[in-house]
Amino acid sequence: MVPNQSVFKDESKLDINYIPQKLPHREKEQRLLSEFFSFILRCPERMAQRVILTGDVGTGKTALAQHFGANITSEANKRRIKFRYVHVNCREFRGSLQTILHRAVMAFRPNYPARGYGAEEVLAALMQVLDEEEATMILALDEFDSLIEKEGSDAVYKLTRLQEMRQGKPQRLSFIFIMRNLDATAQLDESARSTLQRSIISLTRYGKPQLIDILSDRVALAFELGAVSEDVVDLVAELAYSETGNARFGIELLWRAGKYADAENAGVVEPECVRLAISSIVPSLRRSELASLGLHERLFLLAVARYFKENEEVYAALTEIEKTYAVLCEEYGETANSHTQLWNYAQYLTKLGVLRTEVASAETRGRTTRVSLPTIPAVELERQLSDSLTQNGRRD
């Protein structure tokens, strides 16, 4: 690539607030949301709905809700149905029902005063505005558990029993409650909890193959063609999978790695860029762990560091690392240990979280052990180990 050219085509596609046109591996949940709220397009004002979206961090709860909101808004506009989707992060408003509802009112009345009214008055104002506009609304309350923690059962009761106080009037306000799990609902009294837990959509953690699909889509949107290899995507997916299948973590890691690539004018996102990126998020090898390693464990790990420093690869066969290890043993005047012993070192360092190992099929000789260095920059690891071997002397 041309020197000084960024690896990015459009880095905004990696922003936490960007909602892609398609959400891989959330098609089932999208269909469920569409079914739950289909009445808005068929018979608005005749009913209301409450849905809970749950799932761990990075499972796509917010993206799913906002993607659905954009789609149903577009369809409502085509049918000339007066409808608004409003997405509010409760934690940003410190779990205050009054300020959350004020944000909803502002969708129609931007100049509505922020102070001077209580939560019940703002809720009444919201319903009045919806009546005046002859409109319906889905109010998505993200991180809903923060509202429960701050205001408890009374706030939930006001929202979920709203229509009972509007007997005979059009049903205009539906909800999507977004939370990591249902633990916070244990704080609610039975009546509030029973009105809340009607329709629940649970998002499971992404597996590594799913993360590869998600990250590959983002790479195509955000990076120049050829700037990120399949092996690098695989490495980032593996790291995101180890972080509870967190797609958001993987996307941020891609962005950071791209920034390191640009800083080094690399032209492509190399595995070392990913290692630098992950080391800026996750602590790398602790000195206490390094000091606990024996001489040949350190020599083996130094061989790993040197190999990946000199070869821009994500994975290396253990036999390749063994060659570098043999050269290092000559440098330090040591007799190289056996292949089996090196395999044991690799397994131990994997348990420490320093390396990752996997068994892969080789084209000519059956199965082989592959080694990767996922979280520590090879340059930094080489420096630490070289210093350790020089300063601390040899340790059997």
The other form holds:
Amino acid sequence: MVPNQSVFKDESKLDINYIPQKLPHREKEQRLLSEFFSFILRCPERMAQRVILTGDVGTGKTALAQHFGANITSEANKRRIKFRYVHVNCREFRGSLQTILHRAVMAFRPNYPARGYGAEEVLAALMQVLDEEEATMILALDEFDSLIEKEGSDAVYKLTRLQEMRQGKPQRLSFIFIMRNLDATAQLDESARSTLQRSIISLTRYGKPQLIDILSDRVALAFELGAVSEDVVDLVAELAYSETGNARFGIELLWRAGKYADAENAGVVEPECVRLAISSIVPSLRRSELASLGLHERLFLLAVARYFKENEEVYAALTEIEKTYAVLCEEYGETANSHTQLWNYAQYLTKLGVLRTEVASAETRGRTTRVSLPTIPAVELERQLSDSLTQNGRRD
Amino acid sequence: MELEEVFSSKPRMKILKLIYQLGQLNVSDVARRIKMNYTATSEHLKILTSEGILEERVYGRVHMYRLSETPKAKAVVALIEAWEKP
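What would the structure be for the form predicted together with the partner chain, rather than the form predicted alone?
After this comes the whole thing, all chains and molecules, with the earlier chain placed first.
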């Protein structure tokens, strides 16, 4: 271990605003988006497009749109086409159409007054500016749901029917509407909804193998070589997968785990750092849950905590935990329960969300139950359980 | 308007420097930044526009001013640059 050596090579690569050069497992959607807007490079001003991008939290909607925006801008620059990609998070502007459009105008007129003018005036100004500059724009409206909530059908109608008010003029403004799902559009009246829903790209949740690829890419960019093992990436991917396949959650978890590793001057990100990190994001074991556990359930859980505290591993075979449990029973003057009973405890604690269990094929014969402690730091759990066993006596 | 009249006004010089620095501004923004009332600011902007130094763009109710592309405007830019830059 080298003192004061950070595990990070470049932690900005884990920042929420960082747009990676490649987006693993979103190649098809990238191609589709490029195809929808290919006219901008071929025949700008001849047509405009509206595309809806939907998907759960952390499925890469924002990253996909911004990645596409950067690519098309660079391609347009090469071809000397006057084009701007403007990405606005509607929630940041409390869903106000006027403020959102003001952001778009600012791309060309940074000193355009922010207040005192209605959305329609700002929209007209935007179109005038685009005409003056002879430019086209893709306006990506992220968290579009909040604009629908705040402004309703009128606002959507203004945006989608814009070109009809400009008959015979060049078509300069296209849209990407980004939202989790189409539920919010149910509030819109029929005509506004029909103008909105034309081209829809739905991003499906990432599976665990996909999350492993995404996280591995980020690890290579952000961490020093060898600072994050494959097992740790696997653990983070597992956690992100359980959080509805949320890649952003996984990336944030990596960053936090790295911070814990640096704070401990560990030199590498250990599974315990991930447990500490996740306990700072999601609630760990509640005291009430702990109090509801019987003596042997607590002893079993203490065995799990002690095992992971002493072994820098992500998974442990139930039989390994059983050995630690036997030692603990001796320590506390209790008769150890059977393997089947321990298996029951593991299942119950999994249901509570404290442990995670999975069945793995053993190398030699049969199947073995593997236990992991994904969300609670082993040190913290051991302390809590030891306290509770001392305070409450050894009652069942 | 004679040259000395255009450049003898402190507010007009302030406006020119401001627009040179910030690009395009509307009347209220100029007035606020040079700490002058709206009407007087608007008058100065009109004079500079009529002299061909500034040009006005109207976006609905928003009137924005920027340096024009005329030789006079270019001379003003050269003057400011010569004066302000070390």
